[in-house]
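The data below hold one chain only, encoded as structure tokens and taken in the form predicted on its own.
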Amino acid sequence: MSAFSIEVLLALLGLAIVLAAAFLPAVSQRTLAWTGIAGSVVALLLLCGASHAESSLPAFVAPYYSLDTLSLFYKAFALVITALVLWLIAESDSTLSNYSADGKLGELVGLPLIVCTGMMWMASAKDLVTVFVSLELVTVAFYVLVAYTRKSALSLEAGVKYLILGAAATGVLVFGAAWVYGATGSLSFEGIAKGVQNAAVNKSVLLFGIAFLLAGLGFKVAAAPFHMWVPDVYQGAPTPVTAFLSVGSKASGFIVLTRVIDALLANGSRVTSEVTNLLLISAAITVLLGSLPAIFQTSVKRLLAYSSISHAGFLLLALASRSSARFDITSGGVVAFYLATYLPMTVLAFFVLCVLRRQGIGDSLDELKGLGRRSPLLALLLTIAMASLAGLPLTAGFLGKMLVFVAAVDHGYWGVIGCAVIGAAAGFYYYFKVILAIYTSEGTTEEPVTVSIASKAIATALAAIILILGLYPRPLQKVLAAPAAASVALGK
């Protein structure tokens, strides 16, 4: 079975779940959610056992579909985050049902599988047309997911903002792609790479198209100055959807951005300095505009929204730095490594918020007070997640940031490094502000927080992954390292 066939089956499963929820009302919402989780896990196992040769693909797909190391990694990444998001939905079913229009969660369970399919297609896209189709499949589904809890005014507001700004960003992206096609005569990444090397190509026209293309993608990854939608949308969307946006949507945007940057900065490119400077400026602004406002936030969801912007800045810095002199790993590999460490800590943080919301506890810092006494396990899990997000040594988050700083130092980008240091320092303040709140003795309630055994096991596993990757990242590095450097490791 080819990877493409697995993706089609996954999309069909998503449609089947939506139809089952509509026509089989007796089926419980948790059953549908766990069916989606099982489907994602089976798809992941099938992907591991599937043929990774492009010759296994259907003939009508092969010209537009790649199966390299990065695409396979991001496909697995998409399946993992989808399964975890469905788990969060299952944990929040009672809360989400109260705010949905009909008390059902069929679309909220089925659409993530369709989003996952779009993310997997995006990872394998060879040209901008395939990117656009896959990206719209993901984005349109997110429009529904963000506004799904329609009885909540915040959710409706978030849905409208995301729809309007997302549609505008799509127009900008297509406009940029059209100009790039007009300049290079190609929409494929290979053709664009050849076009940027061609002295006959009008450089001004090409740069104009590149600016709009990167602006459209900048919205998708929450890069400044196209990031202002993030705090309101993240705060208003259902918490599992916020986790999906923060991790899944960001990852799908960055795999596309990685492909585009690789094409634009190919050897002999005539636009290398301009594109690199644009990435560095955006990275510096993104880190600062994400980190500094987060200091003043009292809502944990909104704080995580601003921190997500800051992390996008670090990822842009990794893309601008290209390969590191100390570790033979491409900029795309650094981005993938960073996202792999970002996944468990972000999902773990949102899991705690989902559990608290189910208990009637909000996400403000005041309402988190006393959590260490009410649920020592949840407090410990949230502490690990926040410490890793801050980049504390011996956690996965530290290594992700370390790779970015190493690559930037090797290229001497000292101005942007200074901004990144400020952002990282601010991160320690606002992440540890959350940790301080949960261990504050006074709380608004003394009610104990209950968690199911299965959820405790999954959450504990995520926390263990954060710590294991912080101490022993070698397996993940070997997956992403350049072939010639498979034996190089971050930890000895």
Second form
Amino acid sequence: MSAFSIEVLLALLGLAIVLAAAFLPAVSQRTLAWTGIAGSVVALLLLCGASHAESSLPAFVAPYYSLDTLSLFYKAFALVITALVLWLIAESDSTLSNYSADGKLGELVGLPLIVCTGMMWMASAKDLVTVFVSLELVTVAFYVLVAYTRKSALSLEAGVKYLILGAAATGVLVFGAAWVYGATGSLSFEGIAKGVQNAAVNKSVLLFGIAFLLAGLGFKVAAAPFHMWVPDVYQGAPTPVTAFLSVGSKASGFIVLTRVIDALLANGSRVTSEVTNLLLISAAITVLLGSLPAIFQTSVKRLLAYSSISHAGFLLLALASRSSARFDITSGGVVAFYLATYLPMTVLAFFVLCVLRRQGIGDSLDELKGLGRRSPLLALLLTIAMASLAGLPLTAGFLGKMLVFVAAVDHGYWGVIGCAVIGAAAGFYYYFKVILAIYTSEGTTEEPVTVSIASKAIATALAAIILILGLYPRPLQKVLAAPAAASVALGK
Amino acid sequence: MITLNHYLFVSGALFALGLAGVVVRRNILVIYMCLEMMLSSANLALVAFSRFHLTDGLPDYSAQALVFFTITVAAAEVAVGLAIIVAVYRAKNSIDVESVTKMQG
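Form predicted together with the partner chain, following the form predicted on its own:
Complete assembly follows, chain above in first position.
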């Protein structure tokens, strides 16, 4: 069985769940959600056992589909985050169905699997056509997910904002792709990498296209100055969907960005300095525009939105710092490592918000007060997640940030490093503000918060992963070390 | 004689008009039409580049394949987009962008 057929089966499962939700009212929402979770876990196991040779692919997809370490990593990443998001949806089904149009969760359970198919497909994309189609599969499904709880005014508003800005970004992306094609005469990454080395290619046409292409992708990963949609959409969307946007959508944006940047900065590229400068400037303002407004937020969900912008800045800095001699990971590998550490801590934070929401506790900092006594376990989990997001040593978040900083120092990007240090310092302030609120003594109520045993186990496992990765990251680094060889082959 | 530059000029003008419309107009439906115009301008540029990029006397069809995908995806996007706009109209009795500005800062 090839990786490609797993994606097809996953999409079919997603469709089956949507249909079952519509035509089999006897099946409960939770059953459907757990079917989806089981489906993605089985798909993950199949992916591990599947043949990783490109020769196993059917002939009609082989020219458009790559199966290197990085694409397999992002495929597994997509499956893991999908399963976790479905778990969050099952966890908060009562709150969500209050706000959906028909009191049910049908598409909210089925669509994440289709999004997952898009993200897995995107990880293997070899050309801009595949990137465009899979990116749109993800984005269009997200329009529905964000606006799904449409009885809530905020969700509807978030849906409209995401729709308009997302569609504008798509337009910009295709326009950029057209001009890059016009300059290089190819839509495949390989052809573009050859084109940027070719002295006969018109450089201004090429740069014009690259600017639009990067702007369109910048929107998808929430890079400044295209990040304005993030706080509103993250705050308004249903909490599980916010977690999905924050981890899944960002990761799939970054795999595409990694491929595009790898092609544009191939050895002997004539646009190296321009593209690197664009990335660095964007990284600096993204970190600052993410971290500084976060200080003033009173809603934890909105705070996490700004934090997600600031993390995108760190990831862009990692992309700009091309392979460093100091370790065996390329910039693409550093990005993947950072995202792998970002997944458990973000999901954990959103899990706590989901559980609290079910108990009628909102997401403002004031309402978190006294959580330390109402549920010591949840308080501890949220503390670990926040400490790791801030980048406290001994947590996974610290190692991710450290890799980025070391690679940037090797290249001497001091101005951007300065901005990143300011951003990280601001991070310590606002993440610890949340921890302080949890353990503050004044709370309006002492009523304990209840969590099911299964959820406790999964959430504790996520916290354990954060700590284990923080102490012993070697296995993950080894997995990601291999892409170095792949990227070297591409020309770096 | 119509050259590549003529097509690119029209495509650029369409794109600029679309983008300006998205920024300036207040009616969500009109904004949506402007978004479609941006996609069409990209399609025009793609077809023009493909037509003038001859290999062995034939146009390079990979860009024209992207055009078909763009048209299909745009249709899917419209289906979802209009559904959301209808939901907004039902909830607010208006499709002005001012009716969806509750979240700020």
